[in-house]
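The chain below stands alone and is given as structure tokens, in the form predicted on its own.
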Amino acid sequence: MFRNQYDTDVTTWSPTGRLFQVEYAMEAVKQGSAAIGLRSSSHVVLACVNKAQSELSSHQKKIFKVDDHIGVAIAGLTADGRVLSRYMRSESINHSFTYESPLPVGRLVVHLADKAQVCTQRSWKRPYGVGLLVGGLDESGAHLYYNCPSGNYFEYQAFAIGSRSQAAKTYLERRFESFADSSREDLIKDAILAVRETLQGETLKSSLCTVSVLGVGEPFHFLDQEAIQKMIDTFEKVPEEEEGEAEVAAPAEQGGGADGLGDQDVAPMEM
């Protein structure tokens, strides 16, 4: 992916007005395992794909608790995400100690974006190679932000980052208009279905995803694997039942033919 002499330093502009090392950091986000966030008027759900380096290793943690009212999901370099989540946790604790009130989500996101922007302006630093989905709840309601390695941040109703996230974005774009009024269970279901879209044919299991939720009267916490698997089973059985009904209906329609031809068609279906 090496381009030319203009990508050897983060402070060097190319003639076309680009900072290539910042773009490389944004590319690192696309190579990470997928992370997904959704919000309604009262809840925020964060989900991610559990990706292990090998069959002998465990997956790395991709969702972190910042405070009871804030959580973050990452895609990209996990080490960078861990450092930034620790910074966010420290900012939240300091604000709570000083003002005796929870830190507003938007203010924390601005602090995080400013910290990332400094790394695009100093030759002795490198941009953070991680994207963060920051979900939280404050006095103004539920929020979901995306922080980019470039220092930009955006607020979303739903968003997905990481590898093969485009499939999840397509699913979310079809459904996002109903998210504002969604219940907690429906929001979790949509998050799991969006995760399934990123697997590209691989069977969805509770061991392949992590889901967290926070909302009004519900502090940030992770859903256990059993609850996730039960939810997966509920909507995985529906297509199978529909297919079974369709197969039964087809021979029944053929059975109405004359001369007993319908009975001859039924036998191969039962074998």
Given for the second form:
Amino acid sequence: MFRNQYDTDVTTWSPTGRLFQVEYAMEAVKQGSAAIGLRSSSHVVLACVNKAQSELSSHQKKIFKVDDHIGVAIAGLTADGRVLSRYMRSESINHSFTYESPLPVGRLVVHLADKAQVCTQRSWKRPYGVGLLVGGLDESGAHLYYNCPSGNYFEYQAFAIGSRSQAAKTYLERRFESFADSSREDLIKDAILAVRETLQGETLKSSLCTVSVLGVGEPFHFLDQEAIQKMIDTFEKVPEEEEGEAEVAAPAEQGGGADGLGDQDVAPMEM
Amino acid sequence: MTFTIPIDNGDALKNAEADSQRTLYPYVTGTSIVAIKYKDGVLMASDMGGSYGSTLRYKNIERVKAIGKHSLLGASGEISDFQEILRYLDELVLNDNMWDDGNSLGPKEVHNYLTRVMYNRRNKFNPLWNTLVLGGVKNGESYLGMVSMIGVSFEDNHVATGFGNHLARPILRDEWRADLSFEDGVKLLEKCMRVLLYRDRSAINKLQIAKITEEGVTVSQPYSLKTFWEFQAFHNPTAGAQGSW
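Output block for the form predicted together with the partner chain, input the form predicted on its own:
Then the entire complex follows, led off by the chain already shown.
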């Protein structure tokens, strides 16, 4: 995409019927680090890659609890993501207060999408630069939605957003048909494996990823590092012990310092 | 869309004329509602009377209405406020249906919504002068609750409003069981309504019993109860108080 004379305002159409500012906002989502979501008929798993600005800082929070039955993972401008998470929490709690009942996730994403649409039709606003993977429950079971800066939303069995998400999507495309009947453990394993795909060569460690689960009878919560590491250990063979199988096992370590080399042109506000 | 000419008389608590903008007393009122959970759902009984003070003025008022697919609302107190509540709920159910997404408002949600409405009005010193009974069934679970005009709200296996609290509930406390059949439930409610008919002067002998189950709502045709007035005590009621003053 190149600069053109129709891309200054979000309220300017191009002659071919495009709103470039909205499309640029969707580019911002692709720059953020990967976030993955998958669902079965009863559970939703959200996972993301932990990226830190530098070795000195802690990593950005990319997965938020909205309510016991709804969680959201973001990619793109995290500040926008944080503000939208606060909006979602607010909507959810207002509904709970009035009706003593959890807000169906399908209705929340429509509110969110309508909010995003407003920013595509005001000259004094800009679109939100964040993509949201919203996982939650309603009366018909578990759902996963993707909310776009354009104000569109889609329902998915599994999806990945952010940088190098195509690798994760390829992995998910091969496996998604089995997700609806997956057990909770298999679903989590698939999420972690999808995260590994986006790392492209780096060794998968529990410190590099955050995983969250919610489901019927299970409120939203994060898995702790130990649980994630245990799961990683079941499929990631340690190279020192299994020399003969180094080719078969997950890509061998390529040195811890390879981290982040390709990301130096990512804007600091995006994670 | 209602068209009212706005009158601003100022602060309702300090200015006398401002009172005309808020509810002070009820005018046309309905008397008790009695409701019980039974084996398949909820049964709710009410008479069809609307009193204008001590006059039994209106005799064809339906005080129990279906709300959405899963709930039944009964009201005692000011009839016009009940009609206003039905309008609020109509809008609520309409918006819920417009989502068309497989989710629907159950009795618990409607009960809590009404609690919020009643309590908020009470806080503004402008109450909806009703005691509401909300019953329903959703996903096999029966629900029965009550909200008063000051926002007091609770659930129970059997509820009653107004005089029903004093005359019907003691009967229900003794005789209610969780596994009542439909026939037994109706008999129990009729027993309560008969006592109310004898003893509550605002009760009329024309009642309806509404039933809600997983399948839906049915409201019976109005009918009347058999009464017996030939008790010895009624023949000469002042026998024990001759000539006293």
